[in-house]
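The chain below stands alone and is given in structure tokens; this is the form predicted on its own.
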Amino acid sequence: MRLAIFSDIHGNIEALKEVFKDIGRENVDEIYCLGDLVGYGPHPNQVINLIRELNIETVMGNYDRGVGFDLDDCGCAYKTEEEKRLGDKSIKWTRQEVTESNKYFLRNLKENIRLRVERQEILLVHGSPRKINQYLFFNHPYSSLKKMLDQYEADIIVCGHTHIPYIRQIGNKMVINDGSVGKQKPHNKGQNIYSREAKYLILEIGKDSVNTSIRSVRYDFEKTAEKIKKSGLPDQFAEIIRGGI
């Protein structure tokens, strides 16, 4: 069985449409979303509407929770006062923009999704099984990830939230991050150049095999950046989309 798994669209409809086109060429059996449909990007309603229209089974992200429940805090981990200032502007703008019908949809997204494919127990989450906004980076302690896999009786955990994709083997089990469709982050500490491509995961489960592939999809990032600048969102978000900070 071939699964397409994506997350962290963050209101970037241009990226999401291109990801769906790519998924359409990949001959997948099922599609799942790990949340954060909204925030930072100029088209939160269009993203939600497309997910609803295609009936994509979706996990709630921390930004979905913040907007769906009209909270002042998105649950993000800001490192500086400037990041917090920009983040506060983003959630305020997004809360004002998202329709009540779409907020209701966000409030009712799933906490997680469990799948059994062949002999594999797969757990889909936004941040981690323990907390919606916990960051599971590639260098998360091996022992902690092993304990998490055992505790939640999973052979494979797929998460998002960090926006940085990876595939990590933990014994005969795996932890995978599917990256981000709509808001990239630098992959290396100190790096100030961002990817301009949308990322998502293809997970193929066979009778005796597990194959993974992180897909990179080009899209019209300049169109998204221009829409950000015209929307009233901070210009800095447009520069991230363009590939720099």
Second form
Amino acid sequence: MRLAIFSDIHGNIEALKEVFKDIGRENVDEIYCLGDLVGYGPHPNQVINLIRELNIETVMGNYDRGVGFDLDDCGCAYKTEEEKRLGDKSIKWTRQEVTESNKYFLRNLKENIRLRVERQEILLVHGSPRKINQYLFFNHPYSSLKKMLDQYEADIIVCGHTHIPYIRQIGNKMVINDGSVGKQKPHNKGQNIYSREAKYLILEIGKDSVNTSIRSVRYDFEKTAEKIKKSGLPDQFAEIIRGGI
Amino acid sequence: MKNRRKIFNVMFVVFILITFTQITYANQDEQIIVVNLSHRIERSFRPETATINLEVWTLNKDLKEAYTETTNRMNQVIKALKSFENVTYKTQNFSINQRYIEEDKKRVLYYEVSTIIEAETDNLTQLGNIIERAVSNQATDIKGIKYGLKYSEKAKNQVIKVGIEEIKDKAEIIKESLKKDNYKIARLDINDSYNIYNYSFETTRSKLSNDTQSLPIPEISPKDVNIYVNFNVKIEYNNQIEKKD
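Next block, the form predicted together with the partner chain, ref. the form predicted on its own:
Time for the whole complex; same chain goes first.
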């Protein structure tokens, strides 16, 4: 069974369309989305509409919750006052932009998705099984991940939220982060070299093997950046899209 | 100038299909005849860019060791690519696959860690050198080569322009056959496709991984880039209406 799993599109329809083209070539059996369809990007409704149209099973992200329930806070861990100021603008803009019908859709997304493929218990979440907005970074303590896998009776946990993809083997189990489709981030603070491409995961479960691939997909990031500038969203979001290499 | 000539020095493989799909009398008094016309044009261009997919993979019982070895070898490949001018690269895929290998009648779990990068160049004469250098610097596979055009939109527009001229010629011929005075194009639908012929150059893994000597530079003949455009046209024919005093 081949699964395509993606998350953190953040209103970037150009990136999502290219990811779907790549998924189309990858011959997958099922597609899942781990949330954060909206926020920061200029096409929140287009992204939601496409996900709805394709009937993709989707987990709720913290930003989806913020917009769906019309909250002032997206549950994002902003570190500076400037980040907070830009974040406030983003959620305000997105809440105004997203249609009532799409907000209803966001409010009714699942908390998690549990799959059993071959003999593998797979748990799909946005942040972590514990919390919608918990960050499970690539250097998260091994013991904590092991405990989490045991506690939630999962062989594989797939999460998003951090925007940084990784594959970690925890004994004979795994924790995987599928990266981000629409908003790339540097791996370390101050690092200005990071990939601009959209990322997603291909998870292939065989009878006695688990194969994982992080796909990296080119898209017209300039188009998205231009749209951000014209939309009234902070220009800094366009620079993040343009950033990296 | 030479590059410019390359664009225009296309090998004309023109493939035209014209079909009359419908003739209707919209208005008997005015004698308007509506003709629906399908037209297809295809042109081959000499390629101007090439994208080579280079893979490094390693197999190890220890995942960390496999990961480290793959990363080190890929760094070596990237270092080798940096010695070429006009070569850009980006990661396309990172994967960890579980492989069972029989050892002493026991199935032992190995990890195959693979990274694929796309190296793009607009100097097609150095394709063979790039491959040779990558392979002699620890690349395990060449996963394929894609050819493209530097200014594909411009080439597409050229083909569309020629196609429209051909449609006008055909419309004139039909006008004479129908013994009509005038025609007008009432609707024009254009579906353009940009078809890149892929050329796959697969190397032998076992041979490469054991071979410490530099391999001969492979001979590579770039494949043409085909652009084809389908037109659906609705043409209305009528006679000049005599003016009544």
